[in-house]
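As a starting point, one isolated chain is supplied in structure tokens, in the form predicted alone.
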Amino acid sequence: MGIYIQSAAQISIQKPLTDEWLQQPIEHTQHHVRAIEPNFRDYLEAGESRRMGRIQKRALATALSALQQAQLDMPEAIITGTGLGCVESTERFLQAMVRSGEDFLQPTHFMQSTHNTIGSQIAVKLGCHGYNNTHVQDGVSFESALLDALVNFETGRIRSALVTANDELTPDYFALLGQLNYWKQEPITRQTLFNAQTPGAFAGEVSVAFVLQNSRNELSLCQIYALELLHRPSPEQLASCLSLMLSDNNLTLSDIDAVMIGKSGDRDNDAIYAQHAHLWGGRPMAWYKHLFGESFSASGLGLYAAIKCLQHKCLPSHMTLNGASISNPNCILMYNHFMNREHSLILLSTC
């Protein structure tokens, strides 16, 4: 059974809710970049907006935009992936608790601090009473949410799904992770990230939404052939999984136009991709984290970028590792890992 992606929308450190980044990306040099936000009044009433944290407003805007693009009023499932949840609301609640000595606390920030608040807010806004689930699995939270959707499609429980990934990074949490060498200390450019021999990436924020359906129509952007998650695979297990994924879909490595990897400029992270480079049979390589930054849900933006390359029939030179653009890509393989523990393979093709 084919699963088709009908639409995709993003709010990130690139211009929001548009595909302009594909040809005119914003180049950042800061170590910590907050998301560029749209005019939320186009999606939320003023009273709603005042009661919500940033991540909730971003999640709603991307979700509503994706549904509008797909011409779908009500998805049968809403599935969310988030590594950190509503960090800003959590910080506000804890700060108020400290200041007040645990007295006279307002419940709003506490209720909004839970990880499933994001999916719940989308459901309340839409009036959706269908399947609603949130996955919190660090750097594979988005892949877990996407896998949940695919399983529900395969078992016939749903015919459409809204899958989202959302993560924010406040200045305080950025500083905390910085003590663990998560972020670069030296100045950042595309070239320094590409050639980096030091620990750390540069940080971004993510809100991305996809509408999936089990039938193809004129709006379909691409098809998901397969998704595989592997826990601490050996090189042999990873190679076997790739071979089986291709053979199950009557494909070979020569059918793949590009392999999109999660290279971020972090020395230890990128070493894993170099270790497995031989698996791709010399196919062209691409990356996306120099555009969108690193986060627990960055792979959601990786999928978004791959979809847009297939939709617009171009993988631009600023995304390829060899600096050569790829015209009319028909099949893209995504490979990501999180701390060399969780590995994921996603196979996409034009419809």
The other form holds:
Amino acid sequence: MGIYIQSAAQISIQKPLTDEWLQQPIEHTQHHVRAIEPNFRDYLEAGESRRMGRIQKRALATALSALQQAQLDMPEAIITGTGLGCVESTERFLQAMVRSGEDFLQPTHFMQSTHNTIGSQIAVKLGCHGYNNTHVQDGVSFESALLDALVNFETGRIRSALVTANDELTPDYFALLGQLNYWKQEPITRQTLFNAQTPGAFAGEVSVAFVLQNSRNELSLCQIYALELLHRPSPEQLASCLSLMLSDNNLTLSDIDAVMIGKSGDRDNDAIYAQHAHLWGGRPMAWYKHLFGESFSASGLGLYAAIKCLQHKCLPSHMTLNGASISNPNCILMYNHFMNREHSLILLSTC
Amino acid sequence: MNELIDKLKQELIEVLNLEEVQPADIDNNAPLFGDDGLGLDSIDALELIVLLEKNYGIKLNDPKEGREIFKNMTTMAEYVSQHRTK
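I have the form predicted alone already, so could you send the form predicted in complex with its partner chain?
Okay, now the whole complex, with that chain kicking things off.
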């Protein structure tokens, strides 16, 4: 049984809900950039959105856009990955409590503050009573959500799923993570990120949604061949996993047109990718975090970027590490890690 | 009383995030809850209870009281003017 991606939509620090970044990416120079938001009124009535925080509005807009593209009214499952959940709402009710001497709790912001509010809001909007789950697993939250969907497909429980990844980064949270050297101190340029000689990346926000189904049709963008999650793998275990993944799908390394990695410009993060570069047999490598920034759900945008490259039959030069564009890519391998703890491999192919 | 009603309308719009509603749009005697008026619901009622306590020092111990108090802007303003402690 194949599992096909029917649509993908993003709200990020690139122009929202379009693929324009492929041809004309916005180059940011600030360390902290909030997502560029579309007009939410195109997706939500004022009355519907008045209790929603930004992350919920973004999640709904990407979900509705992805469903519309896939011509699907009702998915059989809604599965969400988020590292931080609804941070803005959490901050608002906590700050209000502090200001009032812990006497008052704002009900709306308290309600919105839980991580699974995002998936719930999508379900309420759609009237979807199907499987609904939220995965909160740091930097592999999205991969965990995707794995959940694949398991549900493979066990025959669902025929379609909406899989989303959402993370927002408030100024306060940006400052807190900055104290842990999450972000670059020097000016951000593609070159400073590419060279990765200092700690820290630059921050982005993510809302991305995909519609998956177990049957192929004229709308299918690509097929997911495999997803593997590994916890603290040795280089040998990673190599063995890759080898098995390829042989299971009757592929060899030479069939892979590009390996898309989670290189972010952070010296320590990128050293892990350099350490494993030999595994890819010299296949061309690409990155996406210089376009979309770093966040707990950044790998969701990595998958989105890979899908769009397959759909538009071009991996542009601004995404490849050697600066040469790749035309007609058919097969992309994604490799991400989170703090060298959780590693993920996703194999995608045109269909 | 009119001054208090206007103030309450501003606070209500802000706390309930009624972005598209202006104070002038809210009829003083139109129901706040239900389909006929502003269309507020039970979660809004919770926000209004918090608003009264926070801004006017009024603590509603019996939620049933809210039905009469939050009937419309006039009843709300009358209750606030009679029971406010700040």
